[in-house]
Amino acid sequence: MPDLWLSIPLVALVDVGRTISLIFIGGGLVWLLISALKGREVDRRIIFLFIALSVAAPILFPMTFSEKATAVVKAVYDKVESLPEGSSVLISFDFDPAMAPEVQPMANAITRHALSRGHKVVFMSLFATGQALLTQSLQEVVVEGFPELVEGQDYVNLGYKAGNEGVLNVIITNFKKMFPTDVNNIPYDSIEALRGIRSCKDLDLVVSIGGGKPGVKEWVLFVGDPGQVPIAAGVAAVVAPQMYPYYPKQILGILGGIKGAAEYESELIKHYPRFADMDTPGLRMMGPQTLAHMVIMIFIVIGNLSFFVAKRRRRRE
């Protein structure tokens, strides 16, 4: 018997688990609908059970749903796509580990896109804890995904610089003054990826990923507005509503939460087949959210049907 279990591919087991889960949830919802139409009350603990199942099932048996980029996300994708090859794109990792699960997937997706287009990418961070996360992305996305690229020539890691808004206030006029070397102590003037960049005004695009302070808002106030530098944002879902007043005049596009990351990943896979097998944490994490939201919407429909059926029954009586 153990040999039989080992001979079954893991993918097949996941498919079976996924199918059984969907049948169980779908069958249960139909049973609830029939019960509601018959005027039976449904215990609220049953609703809690269905929500728990709809969240747990996509985690245990990975489910992904198709995503279509909304206009606010597509604007960022189109900007990266439309820049001429060799353009200078700065990606700032302005977040800490607590925010990383939500925003690091979007930083990775934009990095893949920019490097695929042949842009020179400048990495930096305004958060002390952002440097470690930046190093992690460089290893997983750049070193492993683009082994043909050369650090210093195709991209550069400037690392973390203390000073919050003061850093931005300096690099808007003089980049070298704040970053005389990169993280490897290579002199600024010796780094080919920084050739022609004397200030932020020489950048073709700045992408701030984060949601705290300093972050997107400070990039807009100290760099985007005074330097007329295009700013794109990737922020946590809870912060996204605060950024919409700046869109589209001061921020050309916004990736909001894991939904924004999933939309960007979907757009990237759609146009770049080489990334079809890449890790897509955004799309993966949208599975539980999407299924749970679908179940909640069905509960709302069932609840309304139950209300009108009960009302009609009372009139007859």
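Just so we're clear, the structure is a prediction, and the values are computed from it rather than from any experiment. Residue numbers count along the first chain shown, from 1. So that the term is clear: the rigid core is the largest set of C-alpha atoms that superpose within 1.5 Å between two forms. Compared with the form predicted in complex with the partner chain:
For T70, a C-alpha deviation below 2 angstroms is recorded between the two forms after rigid-core alignment. Taking the rigid core as fixed, one finds a CA shift for Q250 smaller than 2 Å between the two forms. Domain rotation between the two forms, with the chain taken as two rigid parts and C-alpha atoms superposed, amounts to 27 degrees for the smaller part.
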Second form
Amino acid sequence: MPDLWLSIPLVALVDVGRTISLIFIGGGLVWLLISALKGREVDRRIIFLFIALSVAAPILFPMTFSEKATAVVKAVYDKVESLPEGSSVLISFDFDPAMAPEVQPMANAITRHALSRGHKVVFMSLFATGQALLTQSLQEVVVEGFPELVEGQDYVNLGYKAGNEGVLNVIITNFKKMFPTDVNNIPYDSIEALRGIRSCKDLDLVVSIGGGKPGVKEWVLFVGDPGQVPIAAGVAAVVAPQMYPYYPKQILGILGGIKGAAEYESELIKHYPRFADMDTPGLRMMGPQTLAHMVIMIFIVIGNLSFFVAKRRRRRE
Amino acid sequence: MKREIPLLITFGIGTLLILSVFIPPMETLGEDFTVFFDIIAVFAFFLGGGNLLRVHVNKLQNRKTDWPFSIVTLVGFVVVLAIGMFKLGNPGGIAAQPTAAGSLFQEIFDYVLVPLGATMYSLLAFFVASASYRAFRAKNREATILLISAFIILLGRTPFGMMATGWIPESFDILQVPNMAVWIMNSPNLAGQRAILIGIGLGVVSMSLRIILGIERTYLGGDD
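The form predicted in complex with the partner chain is what I need now, so please give it after the form predicted on its own.
Let us now look at the entire complex, which starts with that chain.
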């Protein structure tokens, strides 16, 4: 009963906060629109302020939207779904903390999906800072979400290996040569999850999550193409357009930015009710992204209005 | 000799690596060279660290512009290096991984590096917004096409895209904003990106050949 008492004002507070911030942002933009009709330019600091508000408001007062997976995201989901139980899936954390807020939700969602399908998951990283992020994901997703799974038996953490694309160049023919042990110094041959995996060619799916170098592109060039290994990609939004030349033949699907993560999460929740209560940073961050995109679009309109008004004024003069 | 020997090494290794792709018995050679490369690359870490120290100590000594920032860099570098190397504040002691849960090294990573990195990347949103306001103006036909594409992509990356055009029947679903965004990515973007990639690929091949054959010598230092 006391919880109910507490929750009612909290819900109301969120609703009121959301409404006020939307009115404030909307009102401000209308005012800027009117001044644009008078030919006034907007100072960049005002743009910064509106972006800050449009990102902060949905974080403070959550706004959620329903998502539907697009074909390019669905292809990755379907691949994980269609693999027979016990398949080997490698997830490579090829990103650093800067990119993590955008791509780590994808890594987490795919990890959940693969483990719940009963696949053996091999984790590794081509980024020095990726290993610590991998540790975070393992703790949050695997240890807390799948306490029944045993490290080394159901999944293995190979950690980071220096050498960039050189690492891939070796593991395409010989995994053990590059990773004689896992991060816990357990010898390769005694790891149950790696039984039958001599090289990347023995993997059923590789998912590279990242956007930098080495990353998805290197996985395609050094592993996907020479070894005929299916590669899926999860990349930052700014990198996604560069990945399309490889889709759908060399990369079977692409999760682009937080939208890709949100689509994957929604698909996962739709088919696996056990994940209904899971943390969904992708879906949560779609609120700030949506509002920020809308504000940017309105600023583009404002910029064009003031441009045309100024042009017409110059012509008259 | 100072130049001839490096050129000879480059030619020999370059040729061997090319041959290793085409001659099956030589296949493992590429792997071995990659492992050698990794060993050599380790020294780059020492060089990088040494260079960082040299540059910032020099900046401090000469009191160059923004020298106080060099103190922050040096202190940060030395402290994190010491914590990582000697595993200070590590619950498992010297035998455990520096990235073990609860270790000081991991705490610094989680509470300093991760938020700083995310903040730097997030600042991009502000500059993108400001740049979009100035750059996407319908000044001419090309700029208008770019403006329309940007609008479709921006709207397509939000749920509003589907909300606004979801009513369009399935037979015309290409006109739904998210599908139009995918089309832009899959057709005009793809064509442009592929052209760039092919260009880069040809450039890499020609540059590699120039290096192997000793025509390109700038990597040795100097102008010739």
